[in-house]
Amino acid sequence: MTRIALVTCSRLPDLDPEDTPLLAALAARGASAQAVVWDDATVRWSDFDLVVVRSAWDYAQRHEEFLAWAERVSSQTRLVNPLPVIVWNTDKHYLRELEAAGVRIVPTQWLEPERHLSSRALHTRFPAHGEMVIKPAVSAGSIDAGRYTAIDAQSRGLAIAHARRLLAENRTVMAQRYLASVDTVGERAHVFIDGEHSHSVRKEAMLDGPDVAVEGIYKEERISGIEAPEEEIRMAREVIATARRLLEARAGDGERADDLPFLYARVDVVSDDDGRPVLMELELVEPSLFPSYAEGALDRIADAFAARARRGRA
């Protein structure tokens, strides 16, 4: 019987809900699945003949500890997705590289610490009009993001003072757009599982004002099944494909060839100003995967870790 870990964190060391139907679902196909907390220094990784990155929503607050941990995990058996892309995809700067090989992203302004820029100087590259989002480059759950009006002073000051505390945290801010339709679209969320699409939701707007401190490792969402346009799903695949390019181009020698295709994959979209979908993000690490909001899903997803658990085992 092969061995996997579903990687989850303190707070969540049941997993999160999304997830617990996978421990029944794998043991139907002969896998021993169990929940894991990451940072548990009395787990010997070495058991398992795979491990799974799941609910680590604390990850961002840790990250060099989670990267320090996942090069341990990856020396010791199969951690998927593997080391390459977390080390990649935990940190947003990971959507630069995706807009500089052609993928249409939200418009986003980079603002890095060592630049030690003024809050005129963030005044300037903040959106003159519309509204606008503040988020750390790392970052997990919506913590730490807030939503601001560009043409409001009292709001903008806000931005400002919320760009600066995450700077003086080391921490490199994000000045984004807040595009119009998240609020009447929605964010879409298109769900890919050993490189095929399974199925796709609908994500409410969950930003509707400044940063504030909140309860818990992420911000609750609001989620409905869809039927994906073909248009988005399109894209999605061509997301993928550029990251796995991104990512091969990065490989050392040393790296199996089979490291790098993505177990699971999240492609999450909104529609521009014009109506085209443009990425908001790519989660290769520790994405909700949403297996309860359409029929099958679970079943794909579990056929898929157990098989890579085999393949990892050989």
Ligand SMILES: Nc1ncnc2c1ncn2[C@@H]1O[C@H](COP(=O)(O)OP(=O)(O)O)[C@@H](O)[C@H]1O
Given for the second form:
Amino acid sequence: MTRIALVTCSRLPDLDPEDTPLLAALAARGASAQAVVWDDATVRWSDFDLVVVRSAWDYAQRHEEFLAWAERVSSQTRLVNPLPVIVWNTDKHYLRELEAAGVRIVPTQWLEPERHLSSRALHTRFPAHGEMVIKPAVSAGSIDAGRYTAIDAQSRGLAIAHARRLLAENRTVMAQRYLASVDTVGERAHVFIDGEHSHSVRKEAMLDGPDVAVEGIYKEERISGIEAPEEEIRMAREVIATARRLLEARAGDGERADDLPFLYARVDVVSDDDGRPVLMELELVEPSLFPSYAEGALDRIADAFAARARRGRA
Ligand SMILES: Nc1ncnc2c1ncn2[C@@H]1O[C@H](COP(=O)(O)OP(=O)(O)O)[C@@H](O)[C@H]1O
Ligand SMILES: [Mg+2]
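Form predicted on its own already given; the form predicted in complex with the ligand follows:
Next comes the full complex, this chain leading.
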């Protein structure tokens, strides 16, 4: 039996319910899988042939600690997606690199803490009209993201206060126009397993107002399975290929560029005001894979994880 750790956080010690069926599906494939909390100091990571990051959704405020964890695990066993991918993809600055490489992303103002921007300077960088979004560059589960009205003085003031709070925590802030299609058409998430498109879902709008403290570590999502348009699958494939090229270019001389495809990738797409698809995010670390929303998805995911674990042991 190969052994697989499905990595989660202490708030979800038994995995996200969406991932629970994976345990039995992997067992049926001769792999013994278990949920493991990433910051549980008693875990011996070398006991596992494969360590797969799943619902480790509490890393946004503990980014350095999480990367140090990933480095440690990576030195002991096979971690997927691999360490360089985790380093690159847990900070949404990667979107800037994708944009420079020709990917259409949601237009973004990047507000860096080391610039020490005044409220006035933030104000001039925010959109002049419509609605806008303030969110941190290191984030998960829509936590710390808020939606504001650009021309309403009170709302704009709240947006500035939100941005200042994140900057004071030494976090990069992303300011974006709110893309209205998210309310009507919704966001589309295209799931790729081992490089192949597996299935797609639609996710309803997540933001309805200013950032407020939420109880959990993610905001509840409303999901439905969809048949994805071919155009978007093509775009998603290009995004993934571009990410691979960027990661290969980053790999240092002595470092081995991992030649395997991403075990999983999720490409989140929204439509801009002209109806053209743009990238919201590329999730290579801890995306929900939504296996319950498509026929055969759970089997494809379990097949890929089990095969990768056998490879880890080899
Ligand atoms: N520019 C935007 N326009 C409309 N909705 C947005 C925008 N940015 C974020 N959102 C909403 O907030 C959610 C979370 O933002 P996202 O960038 O995907 O961060 P996370 O890593 O937390 O998922 C999205 O799924 C979407 O519903
Ligand atoms: Mg998202």
